[in-house]
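Here we start with a single chain on its own, the form predicted alone, put down as structure tokens.
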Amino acid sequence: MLSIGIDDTDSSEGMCTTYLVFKLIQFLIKENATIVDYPLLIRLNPNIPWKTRGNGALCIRVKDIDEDRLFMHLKYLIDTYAHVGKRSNPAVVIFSAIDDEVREFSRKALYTLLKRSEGFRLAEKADRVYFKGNGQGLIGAIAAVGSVLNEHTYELLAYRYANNCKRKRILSKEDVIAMDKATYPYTFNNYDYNHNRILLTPHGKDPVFLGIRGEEPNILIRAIKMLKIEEELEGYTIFKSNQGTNAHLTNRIETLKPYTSGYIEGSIEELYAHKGGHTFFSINGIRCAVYEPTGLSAVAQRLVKGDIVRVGGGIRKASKNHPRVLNVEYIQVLKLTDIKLTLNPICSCGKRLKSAGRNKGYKCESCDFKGFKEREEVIVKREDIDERLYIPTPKAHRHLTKPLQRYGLKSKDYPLIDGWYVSNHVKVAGGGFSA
């Protein structure tokens, strides 16, 4: 079995590495190769500063194909479709064997910053290597090959023809809402009801028309057939992915190395709001930032000193004007501390006493009581926050953010089904594109 890893073929101006895999599958079908499983769409550490969009790398595993012809075609695809020279450093690797060192490299790529030198060293273990630019794409390509998905979802990505890539994507909100409700909870992040916004479609000039994410392939095919798509599309592919799993936030942050992702746990030490609706607090001496667009700032402002929380996010590098902080992606309230207030005592008539003056005790405005009494301590019930998990509003979700509806669902592996890949250029099981 050959594992093909591809990364960094896109740029902010267009293209998408998943589209290159879509074109690769056309070739594999024509060559009668055996595609072993759904192609993998692996979202790597989202805090890498030079990433393009979702920092996704791709892997597809195949058998029964001539490796020389395969490699020649991969080079052709890179030369033809990759956005070389536009902050893109594409790379492709082919591995026939994957060892523990490659798998560990893949695991680290989810939450930390890896050096290009590590990518070059591990590339020596590959059967074939081809890259352009500075070799940055080798990191993602190798990481995709070595990925082990402890939890996974699926995504159907539908593609536009090149002459449509600058046009606005048009979908009916009513259709998307109807599809979302009909497939809940087995698809996710289709629509943001808080902001009345479609989440299926990207906004750039890349060839992706839409992406539908869910728990299993059949539901994705059912979902796209519920949408009225007026634009003629080139086809679609279903990918297996780590999207929606919080895969980058599973390790505890031990050091404040910039761009590291993970979580920390402890009690709130200080808390203060910032102009613009942002909120900052400290845990174990680590400053945490909660930004207003995430929808979590209102939650953070309800915390008090002593609350025990776990927060996940990424470490932002210090700048001239700002210190190093953890940008918060979720807040899990583990234990709320009691808020205690000391109040004036209650009169025997049931009314709260007022001060009678300095060193004069208390007086009651409803009866004739005057005298001294002990002040009382009361615990204020905290009704504005609960001991539970809080995540961002859907429009602020990253590709890896785990939606609330996915908690409690178990990932399942599914075999390739009819219709997992549809292209107007080749005939495959499942027929033509009919969405």
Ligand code: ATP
Second form
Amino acid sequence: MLSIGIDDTDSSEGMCTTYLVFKLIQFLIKENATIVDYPLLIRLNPNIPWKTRGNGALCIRVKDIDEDRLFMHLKYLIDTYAHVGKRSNPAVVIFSAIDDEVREFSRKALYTLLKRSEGFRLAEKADRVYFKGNGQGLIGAIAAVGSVLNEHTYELLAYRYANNCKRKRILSKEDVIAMDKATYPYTFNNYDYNHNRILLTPHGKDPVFLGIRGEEPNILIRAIKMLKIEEELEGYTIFKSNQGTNAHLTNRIETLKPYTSGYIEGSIEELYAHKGGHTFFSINGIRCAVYEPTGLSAVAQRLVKGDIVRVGGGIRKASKNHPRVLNVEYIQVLKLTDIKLTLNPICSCGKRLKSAGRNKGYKCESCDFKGFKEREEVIVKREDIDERLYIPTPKAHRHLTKPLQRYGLKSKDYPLIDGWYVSNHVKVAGGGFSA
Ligand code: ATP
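Can I have the other form now, the form predicted in complex with this ligand, not the form predicted alone?
Then the entire complex follows, led off by the chain already shown.
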């Protein structure tokens, strides 16, 4: 079996590495290769500084194909489609054997910043390597090949023709909402009900018309058929992915190296709200920033000193004006502390007493009582916050953010089903967009 890894073919001006894989599959089908599983769309550390958008890397595993012809075609695809020179450094690798070192590299690519020299060293283990630019793309390409998914989801990505890529993507909100409701909880992040916004469509000039994410391939095909798409599309592919799994946040942050992702746990030390609606607090001496657009800032403001929390996120590099902070991506309230207030005592008539003046004890406003009594300690109920997980509003989700509805669902593996790949350029069983 050959594992092909590809990364960094796009720029902010266009392209998407998933589209290159869509084109690659056309070739594989024409060559009668055996495609072993859904292509993998692996999201790597979202906190690295040079990603274009979502730090996605791709892998596809195939058998029954001539490796020379395959490699030649991969080079052709990179040369034809990759946006070289626009801050992209495309790379493709083919591995016929994947060892523990490659797997470990892949695991670390999810939550640390890896060195390019490490990528070059591991590339020596590949059967074939092709890259352009500075070789940065090798990191993602190798990481995609070595990835092991403990939990996974699927995404159907539908592609536009090149001459439509600058046009607005048109979809009806009503259709999307109806599809979302009909497929809940087996698709996710279709629509943000807090902000009345469609989440399926990207906004750039890339060839992706829409992406539907969910738990199984079948439901994604059902979902796309529920949408009225006026624009003629080139086709779609279903990918298997670590999106929606929080895979980057499973690492306990030990060192505060910039760009590390993971989580920390501890009790809230100091906490203050900042102008612009952001909230800052510290845990174990680490400053944590909760930004307003995440929708988590309001939750953070209800925390108090002594609450025990786990927070997930990425370490942002210190700048001239800001110290190193952890940008918070979720807050799990583990233990709310009691807020104790000391109040004036209660009078025997039931009314709360007022102070009678300095060192003069208390007086009652409803009966004649005047005198000394012990102050009362009360525990205030924490009604505005619970011991549970809080995640950002869907609009602010990163690709890897695990949506609430996914908690408790178990990922399953599915074989390639009819219609997993549809292209107007090759015939495959079960193709077609119409219902
Ligand atoms: P996409 O648009 O497909 O979602 P992206 O465009 O945001 O992804 P890429 O174009 O893939 O991101 O660029 C990310 C670059 O960073 C690639 O060159 C990749 O090899 C590299 N990279 C990925 N993860 C790491 C990491 N953990 N450490 C260092 N470099 C990384």
